[in-house]
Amino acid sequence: MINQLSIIGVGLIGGSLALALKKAGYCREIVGVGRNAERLNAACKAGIIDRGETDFKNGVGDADIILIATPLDIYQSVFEQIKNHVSADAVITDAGSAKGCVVADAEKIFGRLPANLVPGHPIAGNEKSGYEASIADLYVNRRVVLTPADSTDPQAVEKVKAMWEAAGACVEITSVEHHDRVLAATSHLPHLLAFGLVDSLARQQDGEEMFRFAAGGFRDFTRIAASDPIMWRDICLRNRDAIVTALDNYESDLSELHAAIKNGDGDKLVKIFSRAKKARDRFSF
C-alpha cells in the first residue's frame, strides 16, 4: 500500500496509473506536480489525482514514491528540483521511453546513481496524450520493463513492482544497455516508419487523394504517427546510438526487398514473406 504517490507531470502515463491505483485501491492519495496549475486543478476535477503541486518541495517532500512522466529533455530539470526534497526513505521511478539517458542524467545531477532510483519503461499507450485520454485498464496484461543498476536497492525495485503489479501490469527486469536496443527496434523505429510513410506521401502531389483511397491496413499501419511529435523528437535525440543501428538495419533488410521486387525475384519475396508471417504468428500481442 502506497501512502503517497506523487506523479510529476500528469498525462496519459502518469494519469492512467494513478486511475488503475484508485481502482485497486492501492493508493491513499496521488500527488499531480507540473507547471500547469490550471491542468493540475482539472486533473483534480476529473478524480485523476487527490490534489496538484506546482512547487516541487510540496509535490514531493512527503511522498513513498515518486513517478517521473514527463518528456525526456526535462529529467535534468526535474532531477535538480527534487533532489533536495526527497525523503530518505521514498522511492524515485520513471516512465520514459529510454533508459540510457535517464541514468546519465541521474549521475549528472546527483553525482552518482542514487540507490533509490529504479528506471522503468511501460511498454503501453496510445497515440493520445494529456490526462483526458487517461483509462484506468491501459497497463492491464502490459509490460513494464525495470533497469535498476548493480547499486539500486533492492527494496526499492520490489516497492515499484509491486506498484505496477497493482495497475495490472507483468513485471520485467532486465539491463539498461537491452532495453535501449530491443525498444528501438519493436518500438522507436515503427514509429519513425509510420511518421516517415504519411509524411512522405502528404508530401506527394496527389497526397490527398491517395489518402482518400487508403484502406484498413493503412490505417493501422500508421495510427502512430498521430503520436505527439515533440515526444518522439526527445525519444529519438535521447536513444541516438540504438535508434540508428536499428535504422542501419532496417535499411539493410529493405534494401533486399526492394532488389528483389526490381528484379522480379518471386522466389525471393514469398521466401521473405513467409519467413515474416511465422515470426509474427507466433507472438499474440
Contents of the next structure:
2 protein chains.
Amino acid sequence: MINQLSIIGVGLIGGSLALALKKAGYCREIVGVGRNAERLNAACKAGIIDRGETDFKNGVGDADIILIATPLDIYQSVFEQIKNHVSADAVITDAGSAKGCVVADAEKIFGRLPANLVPGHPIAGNEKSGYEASIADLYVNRRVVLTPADSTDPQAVEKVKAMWEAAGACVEITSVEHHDRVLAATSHLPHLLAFGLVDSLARQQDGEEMFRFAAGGFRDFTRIAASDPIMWRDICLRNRDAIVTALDNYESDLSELHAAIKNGDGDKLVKIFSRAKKARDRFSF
Amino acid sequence: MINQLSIIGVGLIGGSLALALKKAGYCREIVGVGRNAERLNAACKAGIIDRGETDFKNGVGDADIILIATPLDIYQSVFEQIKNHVSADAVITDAGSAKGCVVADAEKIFGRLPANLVPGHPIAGNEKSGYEASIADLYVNRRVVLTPADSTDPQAVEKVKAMWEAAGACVEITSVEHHDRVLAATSHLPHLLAFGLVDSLARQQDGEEMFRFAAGGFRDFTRIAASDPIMWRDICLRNRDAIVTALDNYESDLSELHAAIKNGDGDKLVKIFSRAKKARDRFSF
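I have the form predicted alone already, so could you send the form predicted together with a further copy of the same chain?
All chains and molecules follow, beginning with the one already shown.
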C-alpha cells in the first residue's frame, strides 16, 4: 500500500493500472497529470483517478510513485517538468514500449540515470487507446518487464515490482538491451507486418473488395493494424536500431520462404511450416 | 433437400459441412469416402457421417452432390477414381483453397472441364484439422466462393449454392483467376507471414525466451502459424504464381516501411500506419 501514485498520461495503460490498484486498495490517492484539464476531469468522473492536475508540481510533488505513461516522444519534456518537483524518496517508473530511449532521455535531462528511476514496460494492451478503454484486469497474469541499471536503487525496484504485482502482473527483470531486442522481435515486428499487410492490400486497385473475401485468420492477423499510428511511429523511431535488426532478420527468412515457393520446394516448405507450428503449439498461450 | 451427399475427405471442412447439413435436415444420407476405414467408422460413430466407404464406386455412385474436401495434391487421383462412377446428373464440387489448379487437374483427367464440376471454396476454417474438430456452425455467415466457367451447367451451380446456403453460408460467384489472386493476398500471404515470423523467432538462439515475452498481439498474429504444414505446402505449390506475386508486392511495400524506419521518417510512418488503421477499422468484421 502506498500513499500517492501519480500517473502522467491517463490513457489505456495508465488508466487500467489506476483501476487495478483501486480495486486492490493499493493507493490512498491516485493523481492523474496531463495537459488536458477537460479529459482529466472526465477521467475523475469516470472513477479512474481521484484527482487531475495540469500543474506538474501539484501533480507529482507528494507522490510516492510516479508512472510516466505518455507517448515516448515527450519523455524528455516530462522529465524536464518533473525534475525539480519529485521528492527525495519518490520512485519514478514508466510504461514505454522501448527502454533504451528512456535511459538516454533521462541521462540527458538529469545528467545521469537517477537511482530512483526504474524503467518498466507492461506487456499488455490492445488496439484501443484513451482512458475510456481502461479495464481493471488488463494486467492480470500479464508480464511487466523492469530494466533497472546497476546503479538503480534496489528498494525503488522493489516498490515498482510490488505495485505491478498488486495489479495482478508477473514482474520480470532484464537488461535494457535485451528488452528492446526481444520486444522488437515479438511485438514491434508483428505490428509492422500487420500494418504493412493491410496497407499493401488497401493500396491495391481492388483493395476494398479484397477485404470482403478475407477470412477469420486475416481478421486476427490484422487486428493489431488498428493500433494508434502516432504511438507506433514513436516506437519505430525510439527503438529504431532493434527494429531494423529484427526486420533485416525477418526479411532474410521470408525471402528464403519465398524462394522455396518459387522453386516449388515442397520439402523445404514442410520443414519451415512444421518448425513454426511446433514452436507455436509449444507456446499456445 | 437432396438425397445423397458424398464427401471425399472427412476432415474439419467436410465434417463441418456434414454436421451443418444434418442440422438443417438437408440430406437423406451423407456418405464419407476415404482411404482410412477406421477413421471413417469413427466419424460415423461420432454422428458426422451416416456411412463410410473406402470404395469409390460405392461411395459416389448414387450421390447427388460429391464434395471433394481432400488436400489439393491428391485431386488428380480423386478425379481419376470417381471419373467412371459419377452418375450423369450428379454435381461435383470441392472445397480447395486454390481454384486454378483444380480446373487444370480436372481438364487433365476428364479431357475438358466437366459441365457438372463447380469449383468452390468455403472461406472458413481454423488452425485445427481432422473430423474431430468439426463444428456445425463453421459456415454460418461465412463466405463460400464458387468459380464456375462459362461452360459450367447453371443448374449445377444452383445446386451447390443451395447446399452451402443450407449450411448458413453466403455464396459469391467469381472467376478462378480473381479468386486465386484475392485469396493469395488475404489468406495465403498472412499465413506465410505468420509461419515466417514464428519460424524466424524459433530459430534464434534465445527463441524460447522470446516467446515468453510475447504479448497478446503476437498470440493473435501467430495463431494461424499452428495450421497444418502439409495443407499449406499444397496451397503454396498449387497457387504458386498468385502467391509469388502477392509476396513480391508485399516485400516491396515492407521494404518501403523498413526504409522509413531506417531513415527516421516519422511523417511517412504515420501516413502508412494511418492508412492501414483506416482500412482495418472500416473492415472491422
